[in-house]
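A single chain comes next, written as structure tokens; it is the form predicted on its own.
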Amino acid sequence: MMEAQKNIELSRHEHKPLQVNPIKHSQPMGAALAFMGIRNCLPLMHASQGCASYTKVFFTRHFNEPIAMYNTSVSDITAVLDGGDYSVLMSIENITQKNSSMKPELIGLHTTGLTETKGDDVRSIGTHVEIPYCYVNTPDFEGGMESGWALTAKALIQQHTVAVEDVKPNKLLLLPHVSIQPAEIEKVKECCESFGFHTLALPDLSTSLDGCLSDGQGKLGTGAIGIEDIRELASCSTVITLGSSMKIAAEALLKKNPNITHLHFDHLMGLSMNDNFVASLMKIRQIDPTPLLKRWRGRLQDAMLDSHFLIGSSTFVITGEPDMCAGICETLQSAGGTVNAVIATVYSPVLKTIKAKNVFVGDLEDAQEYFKDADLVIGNFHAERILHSQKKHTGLILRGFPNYEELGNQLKNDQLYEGSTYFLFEVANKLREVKHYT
């Protein structure tokens, strides 16, 4: 007998004291993610080394690259008796002096739950230090790996961006979410550039971990991005927001100059907002779209078509931060697909505008429970392990963090008229395999 699924309601509040194979990432993990998209950073985790290393690994197998990443190396020691200058001062002088080669143009300091608890005052290290410096509080006990991100490209502009009331007319900001992939950042920002826009990202992982072979890899943050840059920055006259959690950076950014244009979109997946998207930069430019944009919308409409047959039959359940799952979702439903459940890392306000039967914030152990009635899972590599579980064959495509299953997580492109067209016949192929072949 089928057991009553459990109706979980969407909280801010965790529903539960413990969470139980979790989806959720911490927050210095986006962090540290996001200082790897600025060129030239050395990023610095302030925690024991055990937080770096779960970290570096962590990435490394996801991206399958040498991850730049160092620590401060708290022990019990100076946890108990350094204030925190002592640590990250000692760190920053043995590695540049062992170093001696590299040449870092900002320094990316982020705490975690260990330093925060602690106190320790990061904000007063950067007098201390010659270097440019950025400093951010993101400690893992509240938010998750897409506030630690966001989190991360406010302070920078905080920090840095020095304010003005000129724009340039075709400067463009483009503030993408966690989940977006390095070549899906690449992809965004040749579509603004076709309209004439000078285009930025704010991180800007396209050149960072986009998996090219070359000199240096591993030693400092090879992101598309300067810090000379993100001074500049509040010349812009657009800034675009992908994803709800990078708001917060956007609102930073109009401090420093208001004339600033902001722009929002949940995501870039499927064709209604990528029709407004489209619409949006056509509307400041007064510049039609190119004919390969044209043929990708086509292809997108075709595909829809073409995949409706097995999507529009289908019931799925998605796990994931809360931007990524908005895109998939709306993806899905545009092709007549039935959502059964969206399972977030954390509690975001884009999650209210997901119109899924269920949608809240949980961990595996919830989302087990809907597994068992839906045809095709979007979830990372730990779902895997519970879906061989089960009687039913559901199938499963891999997307978020972490993918250790697959090789090129950071080519996948799921974004626009060309990423959306991929997605969907990805998910109709694998329902075909599923439905027909088990």
The other form holds:
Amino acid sequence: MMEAQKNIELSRHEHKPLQVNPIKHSQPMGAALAFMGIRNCLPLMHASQGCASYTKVFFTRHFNEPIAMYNTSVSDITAVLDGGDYSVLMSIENITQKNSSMKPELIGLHTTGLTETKGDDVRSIGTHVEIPYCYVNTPDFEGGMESGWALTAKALIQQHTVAVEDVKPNKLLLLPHVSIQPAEIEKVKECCESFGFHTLALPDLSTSLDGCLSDGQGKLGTGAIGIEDIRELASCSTVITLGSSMKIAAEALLKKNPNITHLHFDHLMGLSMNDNFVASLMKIRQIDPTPLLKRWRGRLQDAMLDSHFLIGSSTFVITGEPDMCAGICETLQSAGGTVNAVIATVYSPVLKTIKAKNVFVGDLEDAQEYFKDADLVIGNFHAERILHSQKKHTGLILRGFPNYEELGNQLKNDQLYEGSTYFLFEVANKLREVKHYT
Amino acid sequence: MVNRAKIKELMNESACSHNKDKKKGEGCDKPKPGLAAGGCAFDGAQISLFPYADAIHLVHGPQTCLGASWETRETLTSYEGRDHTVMGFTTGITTNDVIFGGDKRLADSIDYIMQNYKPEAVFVYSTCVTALVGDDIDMTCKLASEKHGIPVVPVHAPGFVGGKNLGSRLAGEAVLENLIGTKEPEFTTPYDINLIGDYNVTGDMWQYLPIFEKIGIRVLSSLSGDGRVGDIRCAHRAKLNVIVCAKSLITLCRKMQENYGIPWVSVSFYGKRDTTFAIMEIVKALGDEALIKKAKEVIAQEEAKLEEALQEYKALFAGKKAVLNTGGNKAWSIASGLQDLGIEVVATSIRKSTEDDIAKAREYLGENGLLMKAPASEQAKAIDERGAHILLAGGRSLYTAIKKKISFIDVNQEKKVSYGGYGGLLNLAEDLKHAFNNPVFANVSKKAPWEAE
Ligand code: SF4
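Structure of the form predicted together with the partner chain, given the form predicted on its own:
Every component of the complex follows; first up is the chain already shown.
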């Protein structure tokens, strides 16, 4: 009975007709963020102005940074009469004319519910665009932020990576899931570099929304990977997917060159997943990790022991994008934590592998039932008000989108031995604070 | 359904100065591909109605519309029941609904809401996709209203019909057609007003409502700051409509004048002069000598109290000059507030301003004030030439302040405290004091060790 019920919820055979206090974010938002992680990319949302405006405000407040984003401003007239060509082409002309100093090297066009419903053929529009052009179909009545981001990575590879047969032995591509923040991907890249890999990431926000003060921010994407790099991705010897959502992008890359080795990790948090990761890198490169990396493993072991007493006697609820939930859940469980519920934004196969008591797709109305017995909730800022209003004192650690409460979100790091260490300490300290009250 | 004739009428509102400077056939809100930056009509509609805490706001559309917009505005309420302004409800339609229509999901959602939350009313917002697919939202709302015995109000402002401003007008229409005049107030007074267009963001209204109370002005209903659905249904019995800084709701007021003979005044409660002016406009429009006399007394008291509290700040701000780069009515309303504090405003932006706003800006800044048409490129020069000490602008201009080594306030950032009324001026003064005292801009602007002098 329990099992059956779990499966029903997992497949989201809707237990109610609406969402109350949603945590889900749309596919177009994920796509827009992905394009910001490409150097000199002009992210262009094919939509009426509102979707782009909301998305811009959302990321501005989460990152506290100016956000590069444009939209095609579909109006009621173009919605009926135009097949998309007019608004898209006019937009590109208007935007580039208005900012004559701006030299986009890629147009990142993606759709929304509206433009999918009216059936615009965004693929063919590209033939009229002089600047390199990538299109992604991201209706917001399907999938979520995580899939929008992944679909964009896949589209970039499909449409721009040139097929080859040879590989460069030390060239590595990371495909990080959407919840991996700018500083995190930088750390993971550094770690791979320390094994002697020439490392790229797609998308790569490490130089885009990383909170680095500079002039002229917010006009184009400033990610650490450019269209030239994307063209040559098929010469990577290894591709590593971080998060199950990113598998589709790796598959697209393998089609460009079947000789690439694909390694997959559901996430990069906690001791055992990182042991697997490091073992794989060691095996390919046949070298030992750096002394510092080894030391961080020791620190993580120590952190697990130091925190296990608090974590081991506590119950948790996690809400957010599936790939992020998977990592957090496993890390907490590795130090003895009891995860009562994981409430995910959308369905993903990774949810089947999460070993929490209850795992399902839902909203904060659903989550609230589980908040009542939790010591600590890990979720986005929307959980805060709900927790304030309940009797039991439950702590909150803010992770995932959006976090309007705290500053410095882009520099938080939960990945690798190092990030997991800090994460466990943060959790334990928060628990101590919470348990003080009760 | 989206009513095209109505949209056309609203875009050419005769009582609105927007339409004067537009070419024939253009009216308000025509987005230019690629260059439209603000929110959509749905956004505007939601902003206008969301503060009704006793109603539930159900967004019939896919994920972007509500997912990114709920719990983002500090529209405070004193409602003692469950506060729905900090909640989000959406049908979150999926592919199936796009293919087969979302009417059933909508009806089921309303039933769910009634079973679990029991609000005073439900507002149902159509959005781009559900409008394009052609869901019969009017019918679903009508049936739900009959079934549950509360108003279920369809709001037809899908994003693609235009920008925020139009959406707010459409919200006004929805309220006029479905709510106003559907209930009688328990009692009336000769000093009953409706407040239109103040959303009580960070408690703005609460800065001046106590003053109303002292004078004897009663707020019968509000659209929609700290508002109640039950009250707005009685709005037709007010003696005066007071529009607060919201051109978009002029149509509503004009129609209420036509239908119910209620006159209206348009005011702002930003800064000392505007607040005083606003109160006097209201009492004069109510036309009662005793009330006017009382208002004058109260204003004198309040102003004296304020002046005393401001002494300390005025001494601090003496000789300070500011450049202001922000849009719409903020271009002059913030200027007015700054001037009340003894700060000279040497330049302000008139980008995208209406004729009215430009005239107001000129009036406040005086002959020598610089009105910037292209503030992004003009502000740096203005700071140098006029010797400004502070820049008040959006986040993108931060770099200008750092280069010029002057103080900065992000006027577009979500403010945490109210700048409205007499009391709000003290909050503004406090924020300015901190900005002037903070050495961070000068410190940040230092050269890096590897940068050549
Ligand atoms: S533009 Fe349309 S789809 Fe986008 S947020 Fe506005 S109503 Fe929703």
